[in-house]
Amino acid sequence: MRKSKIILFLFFIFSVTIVKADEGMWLPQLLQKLNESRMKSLGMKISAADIYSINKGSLKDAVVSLGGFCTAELISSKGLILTNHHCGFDAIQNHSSLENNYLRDGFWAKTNKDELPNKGLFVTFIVRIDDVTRAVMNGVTPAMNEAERQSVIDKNIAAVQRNVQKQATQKSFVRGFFEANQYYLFVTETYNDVRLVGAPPSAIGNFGKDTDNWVWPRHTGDFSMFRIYASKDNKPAEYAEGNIPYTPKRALNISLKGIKENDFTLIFGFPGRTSEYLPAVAVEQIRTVSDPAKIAIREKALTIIDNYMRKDEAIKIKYAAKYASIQNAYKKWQGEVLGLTRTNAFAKKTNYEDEFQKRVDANPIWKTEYGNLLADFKTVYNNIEPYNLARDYYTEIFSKIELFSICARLKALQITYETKGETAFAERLKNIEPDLLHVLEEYNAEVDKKVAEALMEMYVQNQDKKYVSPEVLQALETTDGNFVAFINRLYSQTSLTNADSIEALLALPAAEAVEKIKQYDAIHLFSDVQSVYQNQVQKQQNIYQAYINKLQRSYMQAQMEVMKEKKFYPDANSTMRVTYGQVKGYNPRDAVYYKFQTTLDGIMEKYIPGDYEFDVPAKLISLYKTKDYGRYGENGKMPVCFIATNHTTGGNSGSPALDAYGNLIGLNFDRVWEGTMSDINYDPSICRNIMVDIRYVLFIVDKFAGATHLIDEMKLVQAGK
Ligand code: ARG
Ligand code: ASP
């Protein structure tokens, strides 16, 4: 009993001292401080000042959040970047049609003229990042409660935003770190006018689709480029004609060396939205209840779409960037329970706050502080658990059926009328009626109609009574509860998925459409749902919500003063960070080893002629058969894909992967199946990250599309500095 209190003791430390060393998506302006050297150790030659530096150009200069939701990086002098092709998707699919189908045969821009812009796509740059936590947290006291705490925070921040120096053309938001024990500012720089520059064919692009989606290994060259057009001035501007390519601070130098395992990576991107800091319930219910739930309301989603999807060109490319994203968070939710439960992240986390309990325990001021942290979780995530399992069926569900999600929509510029009058409702228009007009581009009313039929069943059957609308049970009453014939009387007395008649409706004065709107059938079903969900559900959940955010903020603060020795790194809130590894294989399960690279040669095993995910472009297959690879080869071989340690998240798709100089070796785009637990508990043992290598990139727009224009704009580099 003893020795396995000391072995267990043992690991623990080494698993936090040594093993999680790299663990971590740390703040660019704080390398210097609690970085460098350790990522010195692991190979980098340049400084952590070359990264971030706000007195000199520093790499931070060549990367950009783009669109708000995934990464890019310049690379050229002439604005050009690069991201993924799953991040550009959008934009892509935006301008494909049957005739000219660029998602599936791609596209180059021969002159800046022939760019497409996009509406609506932006990129931001980061110009500088200060810590205001003294700032913001001036006049807030432990004696205050919650609302009193937030409203002394607002204020400050407030205060702080009103004193920032900036330019004219800069931004500036403050946000919370460490569960908002800490607050930093960010100005930053926004340009409005990014246009489409090229994109392969999805068969290269997207070449696996959805079966090799989160999957190692992968074979997948997830680029396309764009180019940031500024005023004649160079800076930011909405689109205009006369626009010209902007000219960065910076951009990346591209690396044609090559890679080895173990060679230092770092990945400088924006990422999402990560919970590294749970207790071990809050973990359990994601793996054992949540996760599930989801999982299997997507499950029926998909399988309804992708039916209609193999049959129907038209819905295909009406129904892909839809289909794409149900089914990558549906894949990542199952190797994140997957994961959790191999490398026992329950048990783990539970050793973990053992430890912190007993530290706390045998210090008096720490146990009138801390001592009941841990308690409380368990009491309040035991309370919360049926309301957070309504929650992700109402939110699941009603945003998978588009009729509804239309409701919602037009529900909300109703309720904008009446609390806050027609000036208001104008405003709100402005950006609902393209949104809703958008919607029903990508719609088919089949589709969604076998969706809803399908989602309404697990809504109603999979449910407690009490989470359920009345009015859609008397709704089934007169069908005998029959969903079939409930859904389609439903869609067949509703005008709502027809375009013409949405723009005619909000073309009406204020009064008349809000009026028109709530004789609508669908939308006082909707509302129903609605009212139901916010009475019986977010009410208490709110309350249950409020009360875990304070004490997920003082556990953060005891981890910080009670577990000394842990370096702790903020969880990811789409703010600039750098992740630092090593390119490595790792052992996915008993007796198999993954290596850390791939090649073209994959591509042609996986090669499935005319397969909807794995066919494989003529062109290619030539350039593969007479193996001409020009300089991007190495020993024969077009290097593909390849993973490394780097902690990466949601939103790092499209950041640049550097090598110890800080030259662009790869593009970051993807995770393996067996680590996208990261979010929750990364685990060094089996978390990679998949990027495409640099020279696949170039080779594909240069042999395989003659842009050879875009690689002279490129500055490529044989080896170090
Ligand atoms: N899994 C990657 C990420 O989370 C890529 C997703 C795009 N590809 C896809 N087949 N859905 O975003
Ligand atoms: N594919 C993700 C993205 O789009 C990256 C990841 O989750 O690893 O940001």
Ligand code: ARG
Second form
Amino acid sequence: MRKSKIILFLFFIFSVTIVKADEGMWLPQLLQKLNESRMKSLGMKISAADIYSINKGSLKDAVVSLGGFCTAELISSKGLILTNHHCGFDAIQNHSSLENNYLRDGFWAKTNKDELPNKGLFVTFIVRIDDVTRAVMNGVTPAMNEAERQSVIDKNIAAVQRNVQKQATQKSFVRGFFEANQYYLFVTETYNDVRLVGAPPSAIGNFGKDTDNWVWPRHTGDFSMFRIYASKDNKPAEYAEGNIPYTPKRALNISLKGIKENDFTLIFGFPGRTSEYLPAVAVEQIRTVSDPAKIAIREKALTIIDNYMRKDEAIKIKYAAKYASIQNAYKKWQGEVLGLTRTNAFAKKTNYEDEFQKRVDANPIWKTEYGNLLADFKTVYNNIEPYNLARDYYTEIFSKIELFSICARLKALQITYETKGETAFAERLKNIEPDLLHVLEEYNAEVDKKVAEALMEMYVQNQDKKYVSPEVLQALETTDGNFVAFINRLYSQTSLTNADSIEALLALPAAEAVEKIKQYDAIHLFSDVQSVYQNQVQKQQNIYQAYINKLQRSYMQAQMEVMKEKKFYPDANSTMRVTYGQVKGYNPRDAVYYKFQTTLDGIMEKYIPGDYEFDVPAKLISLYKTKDYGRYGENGKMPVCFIATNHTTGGNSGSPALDAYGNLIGLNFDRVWEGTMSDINYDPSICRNIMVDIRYVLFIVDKFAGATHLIDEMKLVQAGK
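Please give the corresponding structure for the form predicted on its own, as opposed to the form predicted together with the ligand shown earlier.
A single chain, with no partners or molecules, comes next.
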């Protein structure tokens, strides 16, 4: 009995901890007002001003947006930045060749002169964030329709931009928050000379590849290093040999102390997109209609492509990146459905809405303004459902059939010529031609035909016929409904998928090229598919979506008025955010519990010699056998990755994971599969972010790569500040 009571008590304590775990992607300039006390109760030892300040160097000055798609952080006073391997992948690939295969073998610059420039890669600092809601909303009234409202807002934003105080090297932008109920101005400074410094081989930086993607336990050393260069006066400058390493206002200290369960963690970065305040009916539509449709389409394509890749090494090479791209969202949506179902997200949202409606109905003013919001949501989501489904079928199917991707590009050239003339055609061609040739470099007609057979059948049979192209249906009639014969005929004009033929076509004068484009049956058919989508689906869907946007804005405003005890954070929109939580394992399903940390032991357990995903470099095996971990190991183990309750999403790749003192302890790179629903419904029971332990990063740089000169640049600390 005594043992049972103790277990019950511990379960209660654990449950309370879970309930109190913190979700949210918070604006850093509002932390002192909204979050500082809670963060300190979780163990944070620094202040909100240490995180964000415009008067002194703060943590925000050590965090940058990398290329507009990832996050990176400064880790030395010489402009050295750290980000994910997958964030640096394109740069690493661009510098790779058969002679210098940096993807396979890794790359480490021995001196500044050896660091490699990357055209088009940039980093952006946030200088300051200002609330400009009053100025942007000036003149906006409830009586305005959406177009009128947006027109006034656009003019006001333009005025704010004209009057903003900033230096010559700085830029600014204004972005809406809380469904366009609030607006903030961001003053930024961008550096365009960013050079590759170091990256581990893919067998470390992308260990586990597709199989381990979105999965815990994880053993990936997902990191790479770059350096920011500046003019001699430390200002932004285009690439030049005379540029010097950038001197930052702040660089992160790096902790060697390690982590333990329930430690405070803070993630700083630029998360992409979330939709946390959707009504229950919208979340349920995603779970039961939209995600399953997209999963089914991608599953068909993946099965076909995988079958060919297993049989033919040349196809495997050509389709590896495409397969990974298709599989990434496919696996993410599966996890989303699983998580929404397991945590009963619909009931959770419904209970919240019941309380919201109860409070609204009890207040005459609120009832007048917000009383019908939830009912209106149900009506409009019911109306938009078939259009959303038709949209998903169109976007998923016709982006996976590469013949139609080629058709879409050539059709765009035709339309450009017919609407804007020869000069515009020539300009558009500059972008479309290399894009087309890149598609054809990695194209196999047999694979594409099989994908088309399967997906066109889904397009025709799995949705209302009024959303299906009449020309597709007519063409099918001529083959007695035989999709194989229909597709064979569609692919019979082989010059459309031949690189030499396409190059010859695009070399013709614009008028001649357009006439030839018009002669392709596949382009003609795709034009009808596109026209049906635009006229039968997109137009009506846009009308409903505009109404949903207006309802969502009202619902956001209403929640903030009605649910006063709740602290609201804005959805992610690629602006700087802070999220905080604790190191913690989780229980993904019955009888299974995942610990918070993985080690090099797990890499060796997964090791498959010569395998594409799970091979391990010989030197890493040697270091493991001799336990040569230097000062980075812990109790005879080499920590690799860990998880915590931080609320993250795409764009947070490369974000620094900081401890209670603001020291770097890890590098964010993924989420667990069961918690990918966090974009629309964060639940602390299973939502976890995945980070590579900074000690593993240092171990690889120092002991594996021998790039000790990079370690010497960093400030390593054992504990505290």
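Residue numbers count along the first chain shown, from 1. Source: prediction; values computed, not measured. Only the largest set of C-alpha atoms that superpose within 1.5 Å between the two forms is called the rigid core.
Colleague: Could you check whether the CA atom of E471 moves 2 Å or more between these two forms, using the rigid core for the fit?
Modeller: E471: C-alpha displaced by 2 Å or more between these two forms.
Colleague: Answer yes if the CA of Q327 moves 2 Å or more between these two forms after aligning the rigid core, and no otherwise.
Modeller: The answer is yes, as the C-alpha of Q327 shifts between these two forms by 2 Å or more after core alignment.
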